[in-house]
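One chain is shown next in structure tokens, namely the form predicted alone.
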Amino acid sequence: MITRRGFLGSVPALPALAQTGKRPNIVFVFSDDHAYQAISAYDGRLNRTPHIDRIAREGVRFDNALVTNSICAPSRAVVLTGKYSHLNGVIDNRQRFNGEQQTFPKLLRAAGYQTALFGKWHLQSQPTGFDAWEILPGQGSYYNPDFITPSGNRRRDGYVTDVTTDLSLDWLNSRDKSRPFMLMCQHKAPHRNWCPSPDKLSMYEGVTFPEPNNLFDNYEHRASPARKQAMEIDRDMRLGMDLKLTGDAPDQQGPVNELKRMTDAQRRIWEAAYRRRNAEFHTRKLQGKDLVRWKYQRYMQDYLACISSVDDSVGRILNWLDATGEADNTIVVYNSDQGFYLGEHGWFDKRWIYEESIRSPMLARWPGVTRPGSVAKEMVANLDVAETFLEAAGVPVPADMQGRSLAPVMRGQTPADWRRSFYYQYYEGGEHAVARHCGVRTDRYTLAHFYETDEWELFDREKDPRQMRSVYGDAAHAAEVKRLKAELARLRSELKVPEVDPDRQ
């Protein structure tokens, strides 16, 4: 059910834009290792955000909004397709998307609407289904950053945030006036390395960020997996390339891939912000929980820096819509590829079934749909995405995709057979080290199945928030292990999941 803020009680249907005989343009933002804990319209306590805050404060902030396999590429197939990733042929980053498969944006621009992406795009293969494009070689750069198009690649001189956001403006201004359109802006940052633009790389010096109160987390009570990850600002966490540290020694000599990218005037400005600091972290000689400490408030400057540029971005598209009267007649959604790690179990990253991975956010503002300032608390996912635009476009949603629309939920009429579980599967093993597993995830329990090694998890999330002990093999919770075993065995088996994994058959 969705409630306003400080207000309970249903919200009263309102009509979708679909219905009045105009299609709505859509804007869908996308950002890469968002964590929904750096927006301000969840939790204020790191950073503010006021441009990403104004679509919340304009229509709907979902608070269990969901992915199904919380890493880059995936996450991006299964929007394009509405489809988990067993089934789109993404199960990780090493897979090509293969392009002849139905996704909405092909679907839309069969029904008469303008398609346009510009940014990460990183599935390997070209986009389809897009009138425009311009796509950053996998990852991408922060400066000045490469972009493969449609007649090869150009380099283009500025920040990548800024770029994406000034191809996005400059299709939008060029475009048929006459049709409606469907924008995706998707933005590399705030992905590692975490650099940012040249007029933020001082904007958090001499801030301090509150602490996790579980960075220092010794992973007991919980599976092998927790252990054996390597994804901890402690250990893995590198000087140079992700903390912009330079010295002498070979792990500080920066990052060096986006020092060769930069203009002497860049280059300039960025070792003027750093250089002071750097050199009082050298005169300090940290060591244990003190590095730790260090590491963590260097990354949160840098990440909360790259976000900022992102938030900009955002205030650019809304403006346009302002200007160009096009607001009351777009939807904009914003949405991350997967949640992102500030330092709780002492992490950085993702890939987990645990809250701070699986949890995105999304926020969106549909007019005449959305009740302004409304909270959705339904669980909602990346899934939804693709069935969402093509409702609202009027166009029929194809019988195997596998999400839902959230035009319901938007209007603050959750139909009462919206889900209450949610099935989650990691596959890729390899980076981080973070183990093969699945599960689900209800209101209150997330249990988790490391297959690999057969091991269980179990977390109370209502009396354990953090998700520190598991209690799987606790008597007192043996009943609900059985019934969440059901569930996890009953999705596999509505969502078609096959019982080897697709890159083991």
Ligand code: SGN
Second form
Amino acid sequence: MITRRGFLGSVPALPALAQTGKRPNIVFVFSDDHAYQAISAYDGRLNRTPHIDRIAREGVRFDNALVTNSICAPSRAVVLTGKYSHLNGVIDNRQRFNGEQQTFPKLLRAAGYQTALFGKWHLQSQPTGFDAWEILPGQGSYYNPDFITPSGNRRRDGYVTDVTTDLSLDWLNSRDKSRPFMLMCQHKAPHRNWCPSPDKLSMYEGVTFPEPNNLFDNYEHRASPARKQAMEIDRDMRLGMDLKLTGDAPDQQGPVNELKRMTDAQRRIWEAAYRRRNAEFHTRKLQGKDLVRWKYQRYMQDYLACISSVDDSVGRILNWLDATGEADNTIVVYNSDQGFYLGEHGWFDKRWIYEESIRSPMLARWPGVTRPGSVAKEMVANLDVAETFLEAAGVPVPADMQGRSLAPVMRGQTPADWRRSFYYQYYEGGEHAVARHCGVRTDRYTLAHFYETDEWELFDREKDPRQMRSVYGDAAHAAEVKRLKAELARLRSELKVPEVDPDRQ
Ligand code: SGN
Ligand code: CA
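Other form of same protein, the form predicted together with the named molecule, not the form predicted alone:
Up next: the whole complex, starting with the chain shown before.
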């Protein structure tokens, strides 16, 4: 059940606060499109992320960390407000965030915290509630990125993930040491078009990654939206812009938007790194499934190299906390704005209520609260981040926030009335052509309603974890469908979801 109240008042004072009288610092490292499948603490098949794994080893790994709406700007607005999209006003990537509304950084700042945000923002309006900020315009660039700052725009030399980390560490070093801080270090990486740091361009050259066993899904046994999407590696992933092919063909000019930002020296490094591998591609004349397989491998090589830099960023921040003696009094949370498809169902991108997109990686270390090496199976969400940080700071959680502090779950003392069902809604219709849908996810089932065409899907994830066969309509599941539809209606009413989508009223 989702309660509208925070947890303050009903739990004993938190150790960090109780023992030292000191309010904890907060570091929130937020990446863009980082799939949990690409963190070795979750899944060792693809890559190694030693620094993110350290958070899991010294803290908690959330195995059912969900998002309410699996797309970028909406997820960011949910984190800031602790409210669903229909209440915070950002239902898709086109909306501008109303910075006048209540956010957790504002509440922390009013309570004496120093607050800062660096990197990806994507909410169109300028950040509010921060003592310091520098943000990427829109999606931002990987190489020598432009930043919007309170005093105007500036280009910063370097690779975006490193620059964002530098800005974060510089601010930490120059802060007022007499007060606690809350830092949001928000990476662009590993967002499309997956451009690695110049020193990691060849990191995975020659490595062959295991393919997901549903790379060649034919979308049978599901409602029509799964067939009508435009996020297939086969059909929708571009050879030049996405996969760095260079050659004579117009669609093979490399990631032109990024190449034009490079210095000549950087560009030479980039060309040398891809030249031999691209030449080999041209001699092979791949077709059909072989071409899809090649695309998947190149996608993974670049995507995972981007993640390696994000992992380095986490390492630098953890090292800084150790070196300055702040580690014991600092909450560190690693999270991504949503999950991502790494070839499952033949896809890249996100947006669906299905597992790879509704689930994001979330790991937290809170000395004195999290138990080292623990795993939380409870359904938690980006909706709970604001409430968690407010409670940690001893700031009352406003009654209109819709999530719940994760502190008791982190402590291993999950309240008996923790949510057992979770409401999801996706609104955007444009790029990648995913139909609007809402639904409910429980620990076993996912019920989805594609309400524009009134189609339903039901997945029994215990029997069908890859979600390949909807059992909606099977007589054997009729009672479950009835129960979940009632739960969906109950959640919609409790969460004040309007009958008609906000942009269509
Ligand atoms: C860009 C990407 C899309 C991606 C959206 C939203 N296209 O438009 O593939 O789904 O961002 O991503 S690209 O050709 O510009 O790379 S989000 O994470 O910001 O929501
Ligand atoms: Ca994203």
